[in-house]
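Only one chain is included here, represented as structure tokens and corresponding to the form predicted on its own.
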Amino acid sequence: MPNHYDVIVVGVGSMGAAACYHLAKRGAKVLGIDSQQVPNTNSSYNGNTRVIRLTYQEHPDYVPLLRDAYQLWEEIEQESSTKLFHKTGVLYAGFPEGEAISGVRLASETHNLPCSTLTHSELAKQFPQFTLPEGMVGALEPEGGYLLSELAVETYVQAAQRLGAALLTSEPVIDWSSNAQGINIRTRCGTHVAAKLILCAGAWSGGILRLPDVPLTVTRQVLGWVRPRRPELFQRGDFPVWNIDPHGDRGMSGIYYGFPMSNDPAEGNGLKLARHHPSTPMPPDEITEETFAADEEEILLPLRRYMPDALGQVQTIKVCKYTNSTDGHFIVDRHPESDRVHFACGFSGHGFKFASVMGKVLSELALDDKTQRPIGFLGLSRFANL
């Protein structure tokens, strides 16, 4: 007889490590299932470290979430004396109409946050490090900066497996069922039950899911780190993380973002960058880490219009996923098909910084059918076939 689980958690990447740290916190007997190993370069978690900011342009209803997400970092990375958080600062610049400067104009103004603006001529003087476009204005977000992505994973899968977690590696899911009893999940090596089942396969969502209603789609993105002209300029604690929304300048779309350089092999070799746009739509199965001339060419691209002092030899290219919603926000909700069964997917290459407290908001409709976190704007209802 197959052991039986409080809850079953498929797909520990992101969002499900720290959904098996905080069931297993909760006391719940818990089992993660995933079907590679953990953590892992074919993720989307993969490239070291990513993005934290608090005046989030995307919408502002997600700024409560990021508030209890900053306070459960703080949580996990005292608990397992690890640091996970780097508090740099964000500077955003783009043109006042455009998606950055706009949203986070928006984001500060409905939630109060310490968010300070910067003109043209302000922006030039403060970061002499870019070469912007006459028109172009600053906004600089004091309680941003970046995590730690592949071993925030890590630590959370050890935080939880310490409580008493199970983890269950390289090992796809076939299927899953949900009857009165329980739920069945079948992989390829036998069968595994329990009284409630959390879905969050990234990628992988879309055929684990079974909601034909919700398409997602899956896309390769780079991430790449550069060897600048003059590092000196570029160093953590005199640079902050950084996000340009071109907005068509010189045809040039989506948001470019990046990092400082750090001394820390864990951050990989140089100044990291990388574009938020979705790429080319392709099967998660057929995304590898093969890397080509134009993604060299794309790393550099926004370097030579607005960093110039930064251009240099590329030293690494990585291969990351997003999972792309239709809208571009977040699906987290009871699955339609039984009360047992609760799901997190389309993240939509902004969803990281979420992991902790999306972890806490999976755990809590798991074990008590409802959460207090504000994620009905998250939720099915918004697709209006469902």
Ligand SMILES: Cc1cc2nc3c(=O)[nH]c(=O)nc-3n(C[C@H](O)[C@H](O)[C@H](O)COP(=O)(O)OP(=O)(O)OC[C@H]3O[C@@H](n4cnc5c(N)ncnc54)[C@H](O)[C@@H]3O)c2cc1C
Second form
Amino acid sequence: MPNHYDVIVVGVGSMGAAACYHLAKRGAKVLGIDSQQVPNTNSSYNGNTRVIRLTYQEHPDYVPLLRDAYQLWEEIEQESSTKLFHKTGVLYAGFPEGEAISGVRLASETHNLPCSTLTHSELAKQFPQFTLPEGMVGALEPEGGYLLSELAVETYVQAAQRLGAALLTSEPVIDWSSNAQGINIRTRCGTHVAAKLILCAGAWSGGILRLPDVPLTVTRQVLGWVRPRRPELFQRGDFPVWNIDPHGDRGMSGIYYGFPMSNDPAEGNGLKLARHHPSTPMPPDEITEETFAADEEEILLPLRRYMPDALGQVQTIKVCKYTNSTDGHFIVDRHPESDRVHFACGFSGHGFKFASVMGKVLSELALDDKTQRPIGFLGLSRFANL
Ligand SMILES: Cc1cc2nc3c(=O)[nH]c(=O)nc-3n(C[C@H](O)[C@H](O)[C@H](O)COP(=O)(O)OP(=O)(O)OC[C@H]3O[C@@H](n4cnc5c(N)ncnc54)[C@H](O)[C@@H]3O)c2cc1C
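Please give the corresponding structure for the form predicted together with the ligand, as opposed to the form predicted on its own shown earlier.
The next block holds the full complex; its first chain is the one shown before.
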């Protein structure tokens, strides 16, 4: 006879690990199932660190959720005695009309968030690490910084297990079905039964969700660590998380961002940076370890253009997957097939900072059938035919 659970969480990654923790903390009998080891290097939290920031350029509606996310990161840090968040500040640089600067201004005005603006010459004086084109200005958000993403997933899973959650790893969920009695979840080793189901399978969500009207595109994203010419200029404490929106400057597109250096091996070796969009679609199942010469060039380009003292040998390249919704916003809702099933997907390359609050939201949806948190704008109703 299979064990019966209050809730089964499929996908113990960024969102699922936090969901297992919040469910177990409420006293629910929880099983987390993941197709891989936890943590692993093929999920969307790989690459050691993720940016967290409050003045949200993507949409001001995320800010109330972010306030809760900050609080919940602090809660898990305290409960686990593990440092997961480094508040370094985030520096945005770009042209006033570009996405980064205008979005940050909108979010900080709408929600009255601390954020100072810097003229071109103030920016050059305060952050001599950057050589930016005439016309670019800055915004400095003191509340921003970065999270240790792989450690955070591990920390949430361990905390969930301490609270009684069961974990099944290297066990892909093949199928699920629901009836009046509950949910049946089929894996290679058998069938698992629960009253409620949470689906948060990241890049693999397309197959498991069975929602053809909600297209998800998985893209290949490159992360790199460089040994800078002058490492002393880029250390945590003197140098913030940064984000540059070239807005077409000399043909550059997308947003480049990076992290300060530290001596902590959990953060990787060197100065880390990456590009947020545009990127190449890839099949969700592809293993993400293969890298190419063009990846190094992508990592070095913003240094050549904007941070000459950071130029140096590329130490490490990693590849990671974004799971993009059509509008770039998360998708979190009840599943149309069953009141017993909720899901979260389509985090579109900016979801990790929300993992602490998304885990809480998913636990509330599963246990209470509702949440007071403002997630209406992330629902399915924005897609046609649903
Ligand atoms: C390069 C890169 C940089 C990023 N930078 C940032 C950033 O700076 N700030 C930020 O906030 N966000 C950032 N993100 C985005 C963020 O990391 C993701 O939005 C987030 O990790 C997505 O979490 P998830 O739970 O949806 O997926 P995941 O964390 O990948 O978890 C999904 C889990 O589901 C499991 N699974 C899949 N299929 C099955 C199945 N059939 N059965 C059982 N288990 C299954 C997988 O093994 C995996 O463990 C970045 C992402 C990338 C790739």
